[in-house]
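Let's start with one chain on its own, the form predicted alone, as C-alpha cells.
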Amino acid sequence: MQVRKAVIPAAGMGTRFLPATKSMPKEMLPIVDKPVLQFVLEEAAESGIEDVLIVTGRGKQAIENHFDYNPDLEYFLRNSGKAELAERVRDIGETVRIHYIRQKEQLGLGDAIRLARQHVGQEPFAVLLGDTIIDPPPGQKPGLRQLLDLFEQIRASIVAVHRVPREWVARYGIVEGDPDPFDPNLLRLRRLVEKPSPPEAPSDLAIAGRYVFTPEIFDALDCTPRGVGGEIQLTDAMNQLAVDEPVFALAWQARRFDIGNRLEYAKCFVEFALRRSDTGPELRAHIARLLAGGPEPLL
C-alpha cells in the first residue's frame, strides 16, 4: 500500500492569466526564477514519490522542455564559468521519473485523472494540482507527505482541506464531514460540493489541491456523468467513492497558494522573493518606500 506514483493535472487553459498564457502554460509561470510546476515536482519528490505522470494539453510543450535535458544550454553555461548553474539546470528533471499523457479535450479534472488509469494500475496514488503551491510552516513535513503518512495509517482515500473566507467558497470544492473523535483535524466525508454559492456551502473547508486515492476512484470516475460546466467533476466521483468506501479529509498544517488566481500568484511571488537573501532585503525596502509614498531612488 506504499504510494509510489503521483498524477499532476496540468492541462487547463489558464484563461485568467491571458494574454501571458497564450504562449506559456500557467503551470510554468515563474515564482522569481522557478516555475510553479517545479515547486510541485519537488514537493512530490520530497514526499517520497518515485514516478510522476503529468497530464498536459495542447500548447503545453514548454512543460516537457523544462524537465528535459538541454545540452546546448549546459555547454554554454559551463564554457561561461557557470558550472554550478549548469548542474542546477540538469538536475531539474532528475528527482523523479516523469511521464506525460495529453488530455485531448478539456473535460475537467476528473477526466484528466481518469487518463492515468493504465499508468497507475491497481496501486494507490497521489494527485497534486499543477497550479497549486503548498507551503508548510517551518519544520513541518511537505504537504503531500502529511497526507501519505495518514494514508499509511488508515488505508483510505484522503483529500487535504483548508479554511477559506466564506466569500471564497464559490472558487473551490467544499467538503462536509464528521470529525474524528480522536483527531479534530480529520473528517470522514459525507459529501463534497463543487463551487457552491456562500449560502449553499456546507462548510468553509476547501479542497487544497492534494489528494491520495485508492484505485477504486477510477471506477467512480467511469460512472460519473458530466457535471458543472459540462466537465467530469472529480468531486462528483469522490461523492460516489464515499458511498462505496470511507473517504477522509485532513485539515493540514500548510498554506496553499492558488496560482490560478492572479492575486494569490502575486502574493506568492512577493512572499517567496522576500524570503531570499538575494532579493529579500532590497525588495522589502522598496515595498516600504511604496507604502510610505516616498520617491523611488534614481538608478
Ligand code: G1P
The other form holds:
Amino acid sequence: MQVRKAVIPAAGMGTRFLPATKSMPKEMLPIVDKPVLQFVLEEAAESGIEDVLIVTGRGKQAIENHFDYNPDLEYFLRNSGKAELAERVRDIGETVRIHYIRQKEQLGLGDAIRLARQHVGQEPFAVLLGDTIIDPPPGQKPGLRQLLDLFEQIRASIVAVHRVPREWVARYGIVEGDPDPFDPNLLRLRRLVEKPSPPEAPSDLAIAGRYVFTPEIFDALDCTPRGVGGEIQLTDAMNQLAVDEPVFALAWQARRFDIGNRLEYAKCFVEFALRRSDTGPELRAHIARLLAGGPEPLL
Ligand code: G1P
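Now that we've seen the form predicted alone, could you pull up the form predicted in complex with the ligand?
Everything in the complex follows now, all chains and molecules, and the chain you saw is the first one.
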C-alpha cells in the first residue's frame, strides 16, 4: 500500500502576516529566495509522492503561477546570459503532478481536507501543511518520508508531533496516547484536542503539520461539527477516527518552523541564510557585530 498522493492546504488568510499577505499568499513568503511552499513541495517529492493537490482560495493565484512555466521570464533570462537560472525557474514543480482546488469559504483545515475526497479516492494519502517547513537533522530522511516508512509498517493513520512549551499549547492540536512498548516515540492516540488552554491540554505534544491518513478520515470529517474558532477542525475528525480505528502519533526529532508565526518565520529565514555559502559567512559576521553592539561598517 504505497502512498502516492498528498494534499497541501494553502487556503488560510495569513492574517498574522498582514500587511505582507494583503496581496501575497503567506505560503509564498520567501526563505532567502525560495518560497515556503516550494520547500513543502520538495519535501513531498523527495518523500516519493507523485501527485499533489493544493487547496487554495481567493487571492492565491501567485501559487499557481509559481509552479507554472513563465516563458517571458525564461526568454528574458536566456537572453541575459542566465541560462542556468532560466532552467532552475522552469524546473520548479516538475517533480510531481500538481492539481488545484479552491476552498470557497474559510471553514477551516478540516473543510480544506474534505475538498480532496474526490481527488484522493479510496487510497491512503499524506497531508503537508503549506505554511510549515520540516527540517530533519543532517543525514535523516525528509520529514514526510519518516511518516510514510512507518505507515508502510503499521498501515494506520499517523501524525507527526513535537514537544512544545506549556504556554504554547493553545496554538496547536495536542495529542494524548499510550506509548508503544517497543518504541516510546510512537503513541497510539486516545484523544486529540485542538488549541486547548494550558490547564485543558492532555500533554505537551503538538501536531506538527505532517499527517498520513487512511481514506476513512473523509467519513470522520463528514460528521465533524464546527469546533474551535467556528471552523471544521481536522483534529476533531482525527478524534473520531481514533474511536473507529487505530491512529498513531510519531514524536520525531525533526525541527519544525511554523511559518504562520512571525518569530518562527524570522528564525527560519536567518537560520537557512546562515547555512548557505552565498549568504552565510557575511551574515554571520554581521549578526556578530550587531550582537556585540559594534558600529555598522559603512558600505
Ligand atoms: C493547524 C492544526 C493544528 C496544528 C497546526 C500546526 O492549526 O489545526 O492542529 O497543530 O496547524 O501548525 P493552524 O496553525 O492552522 O491554526
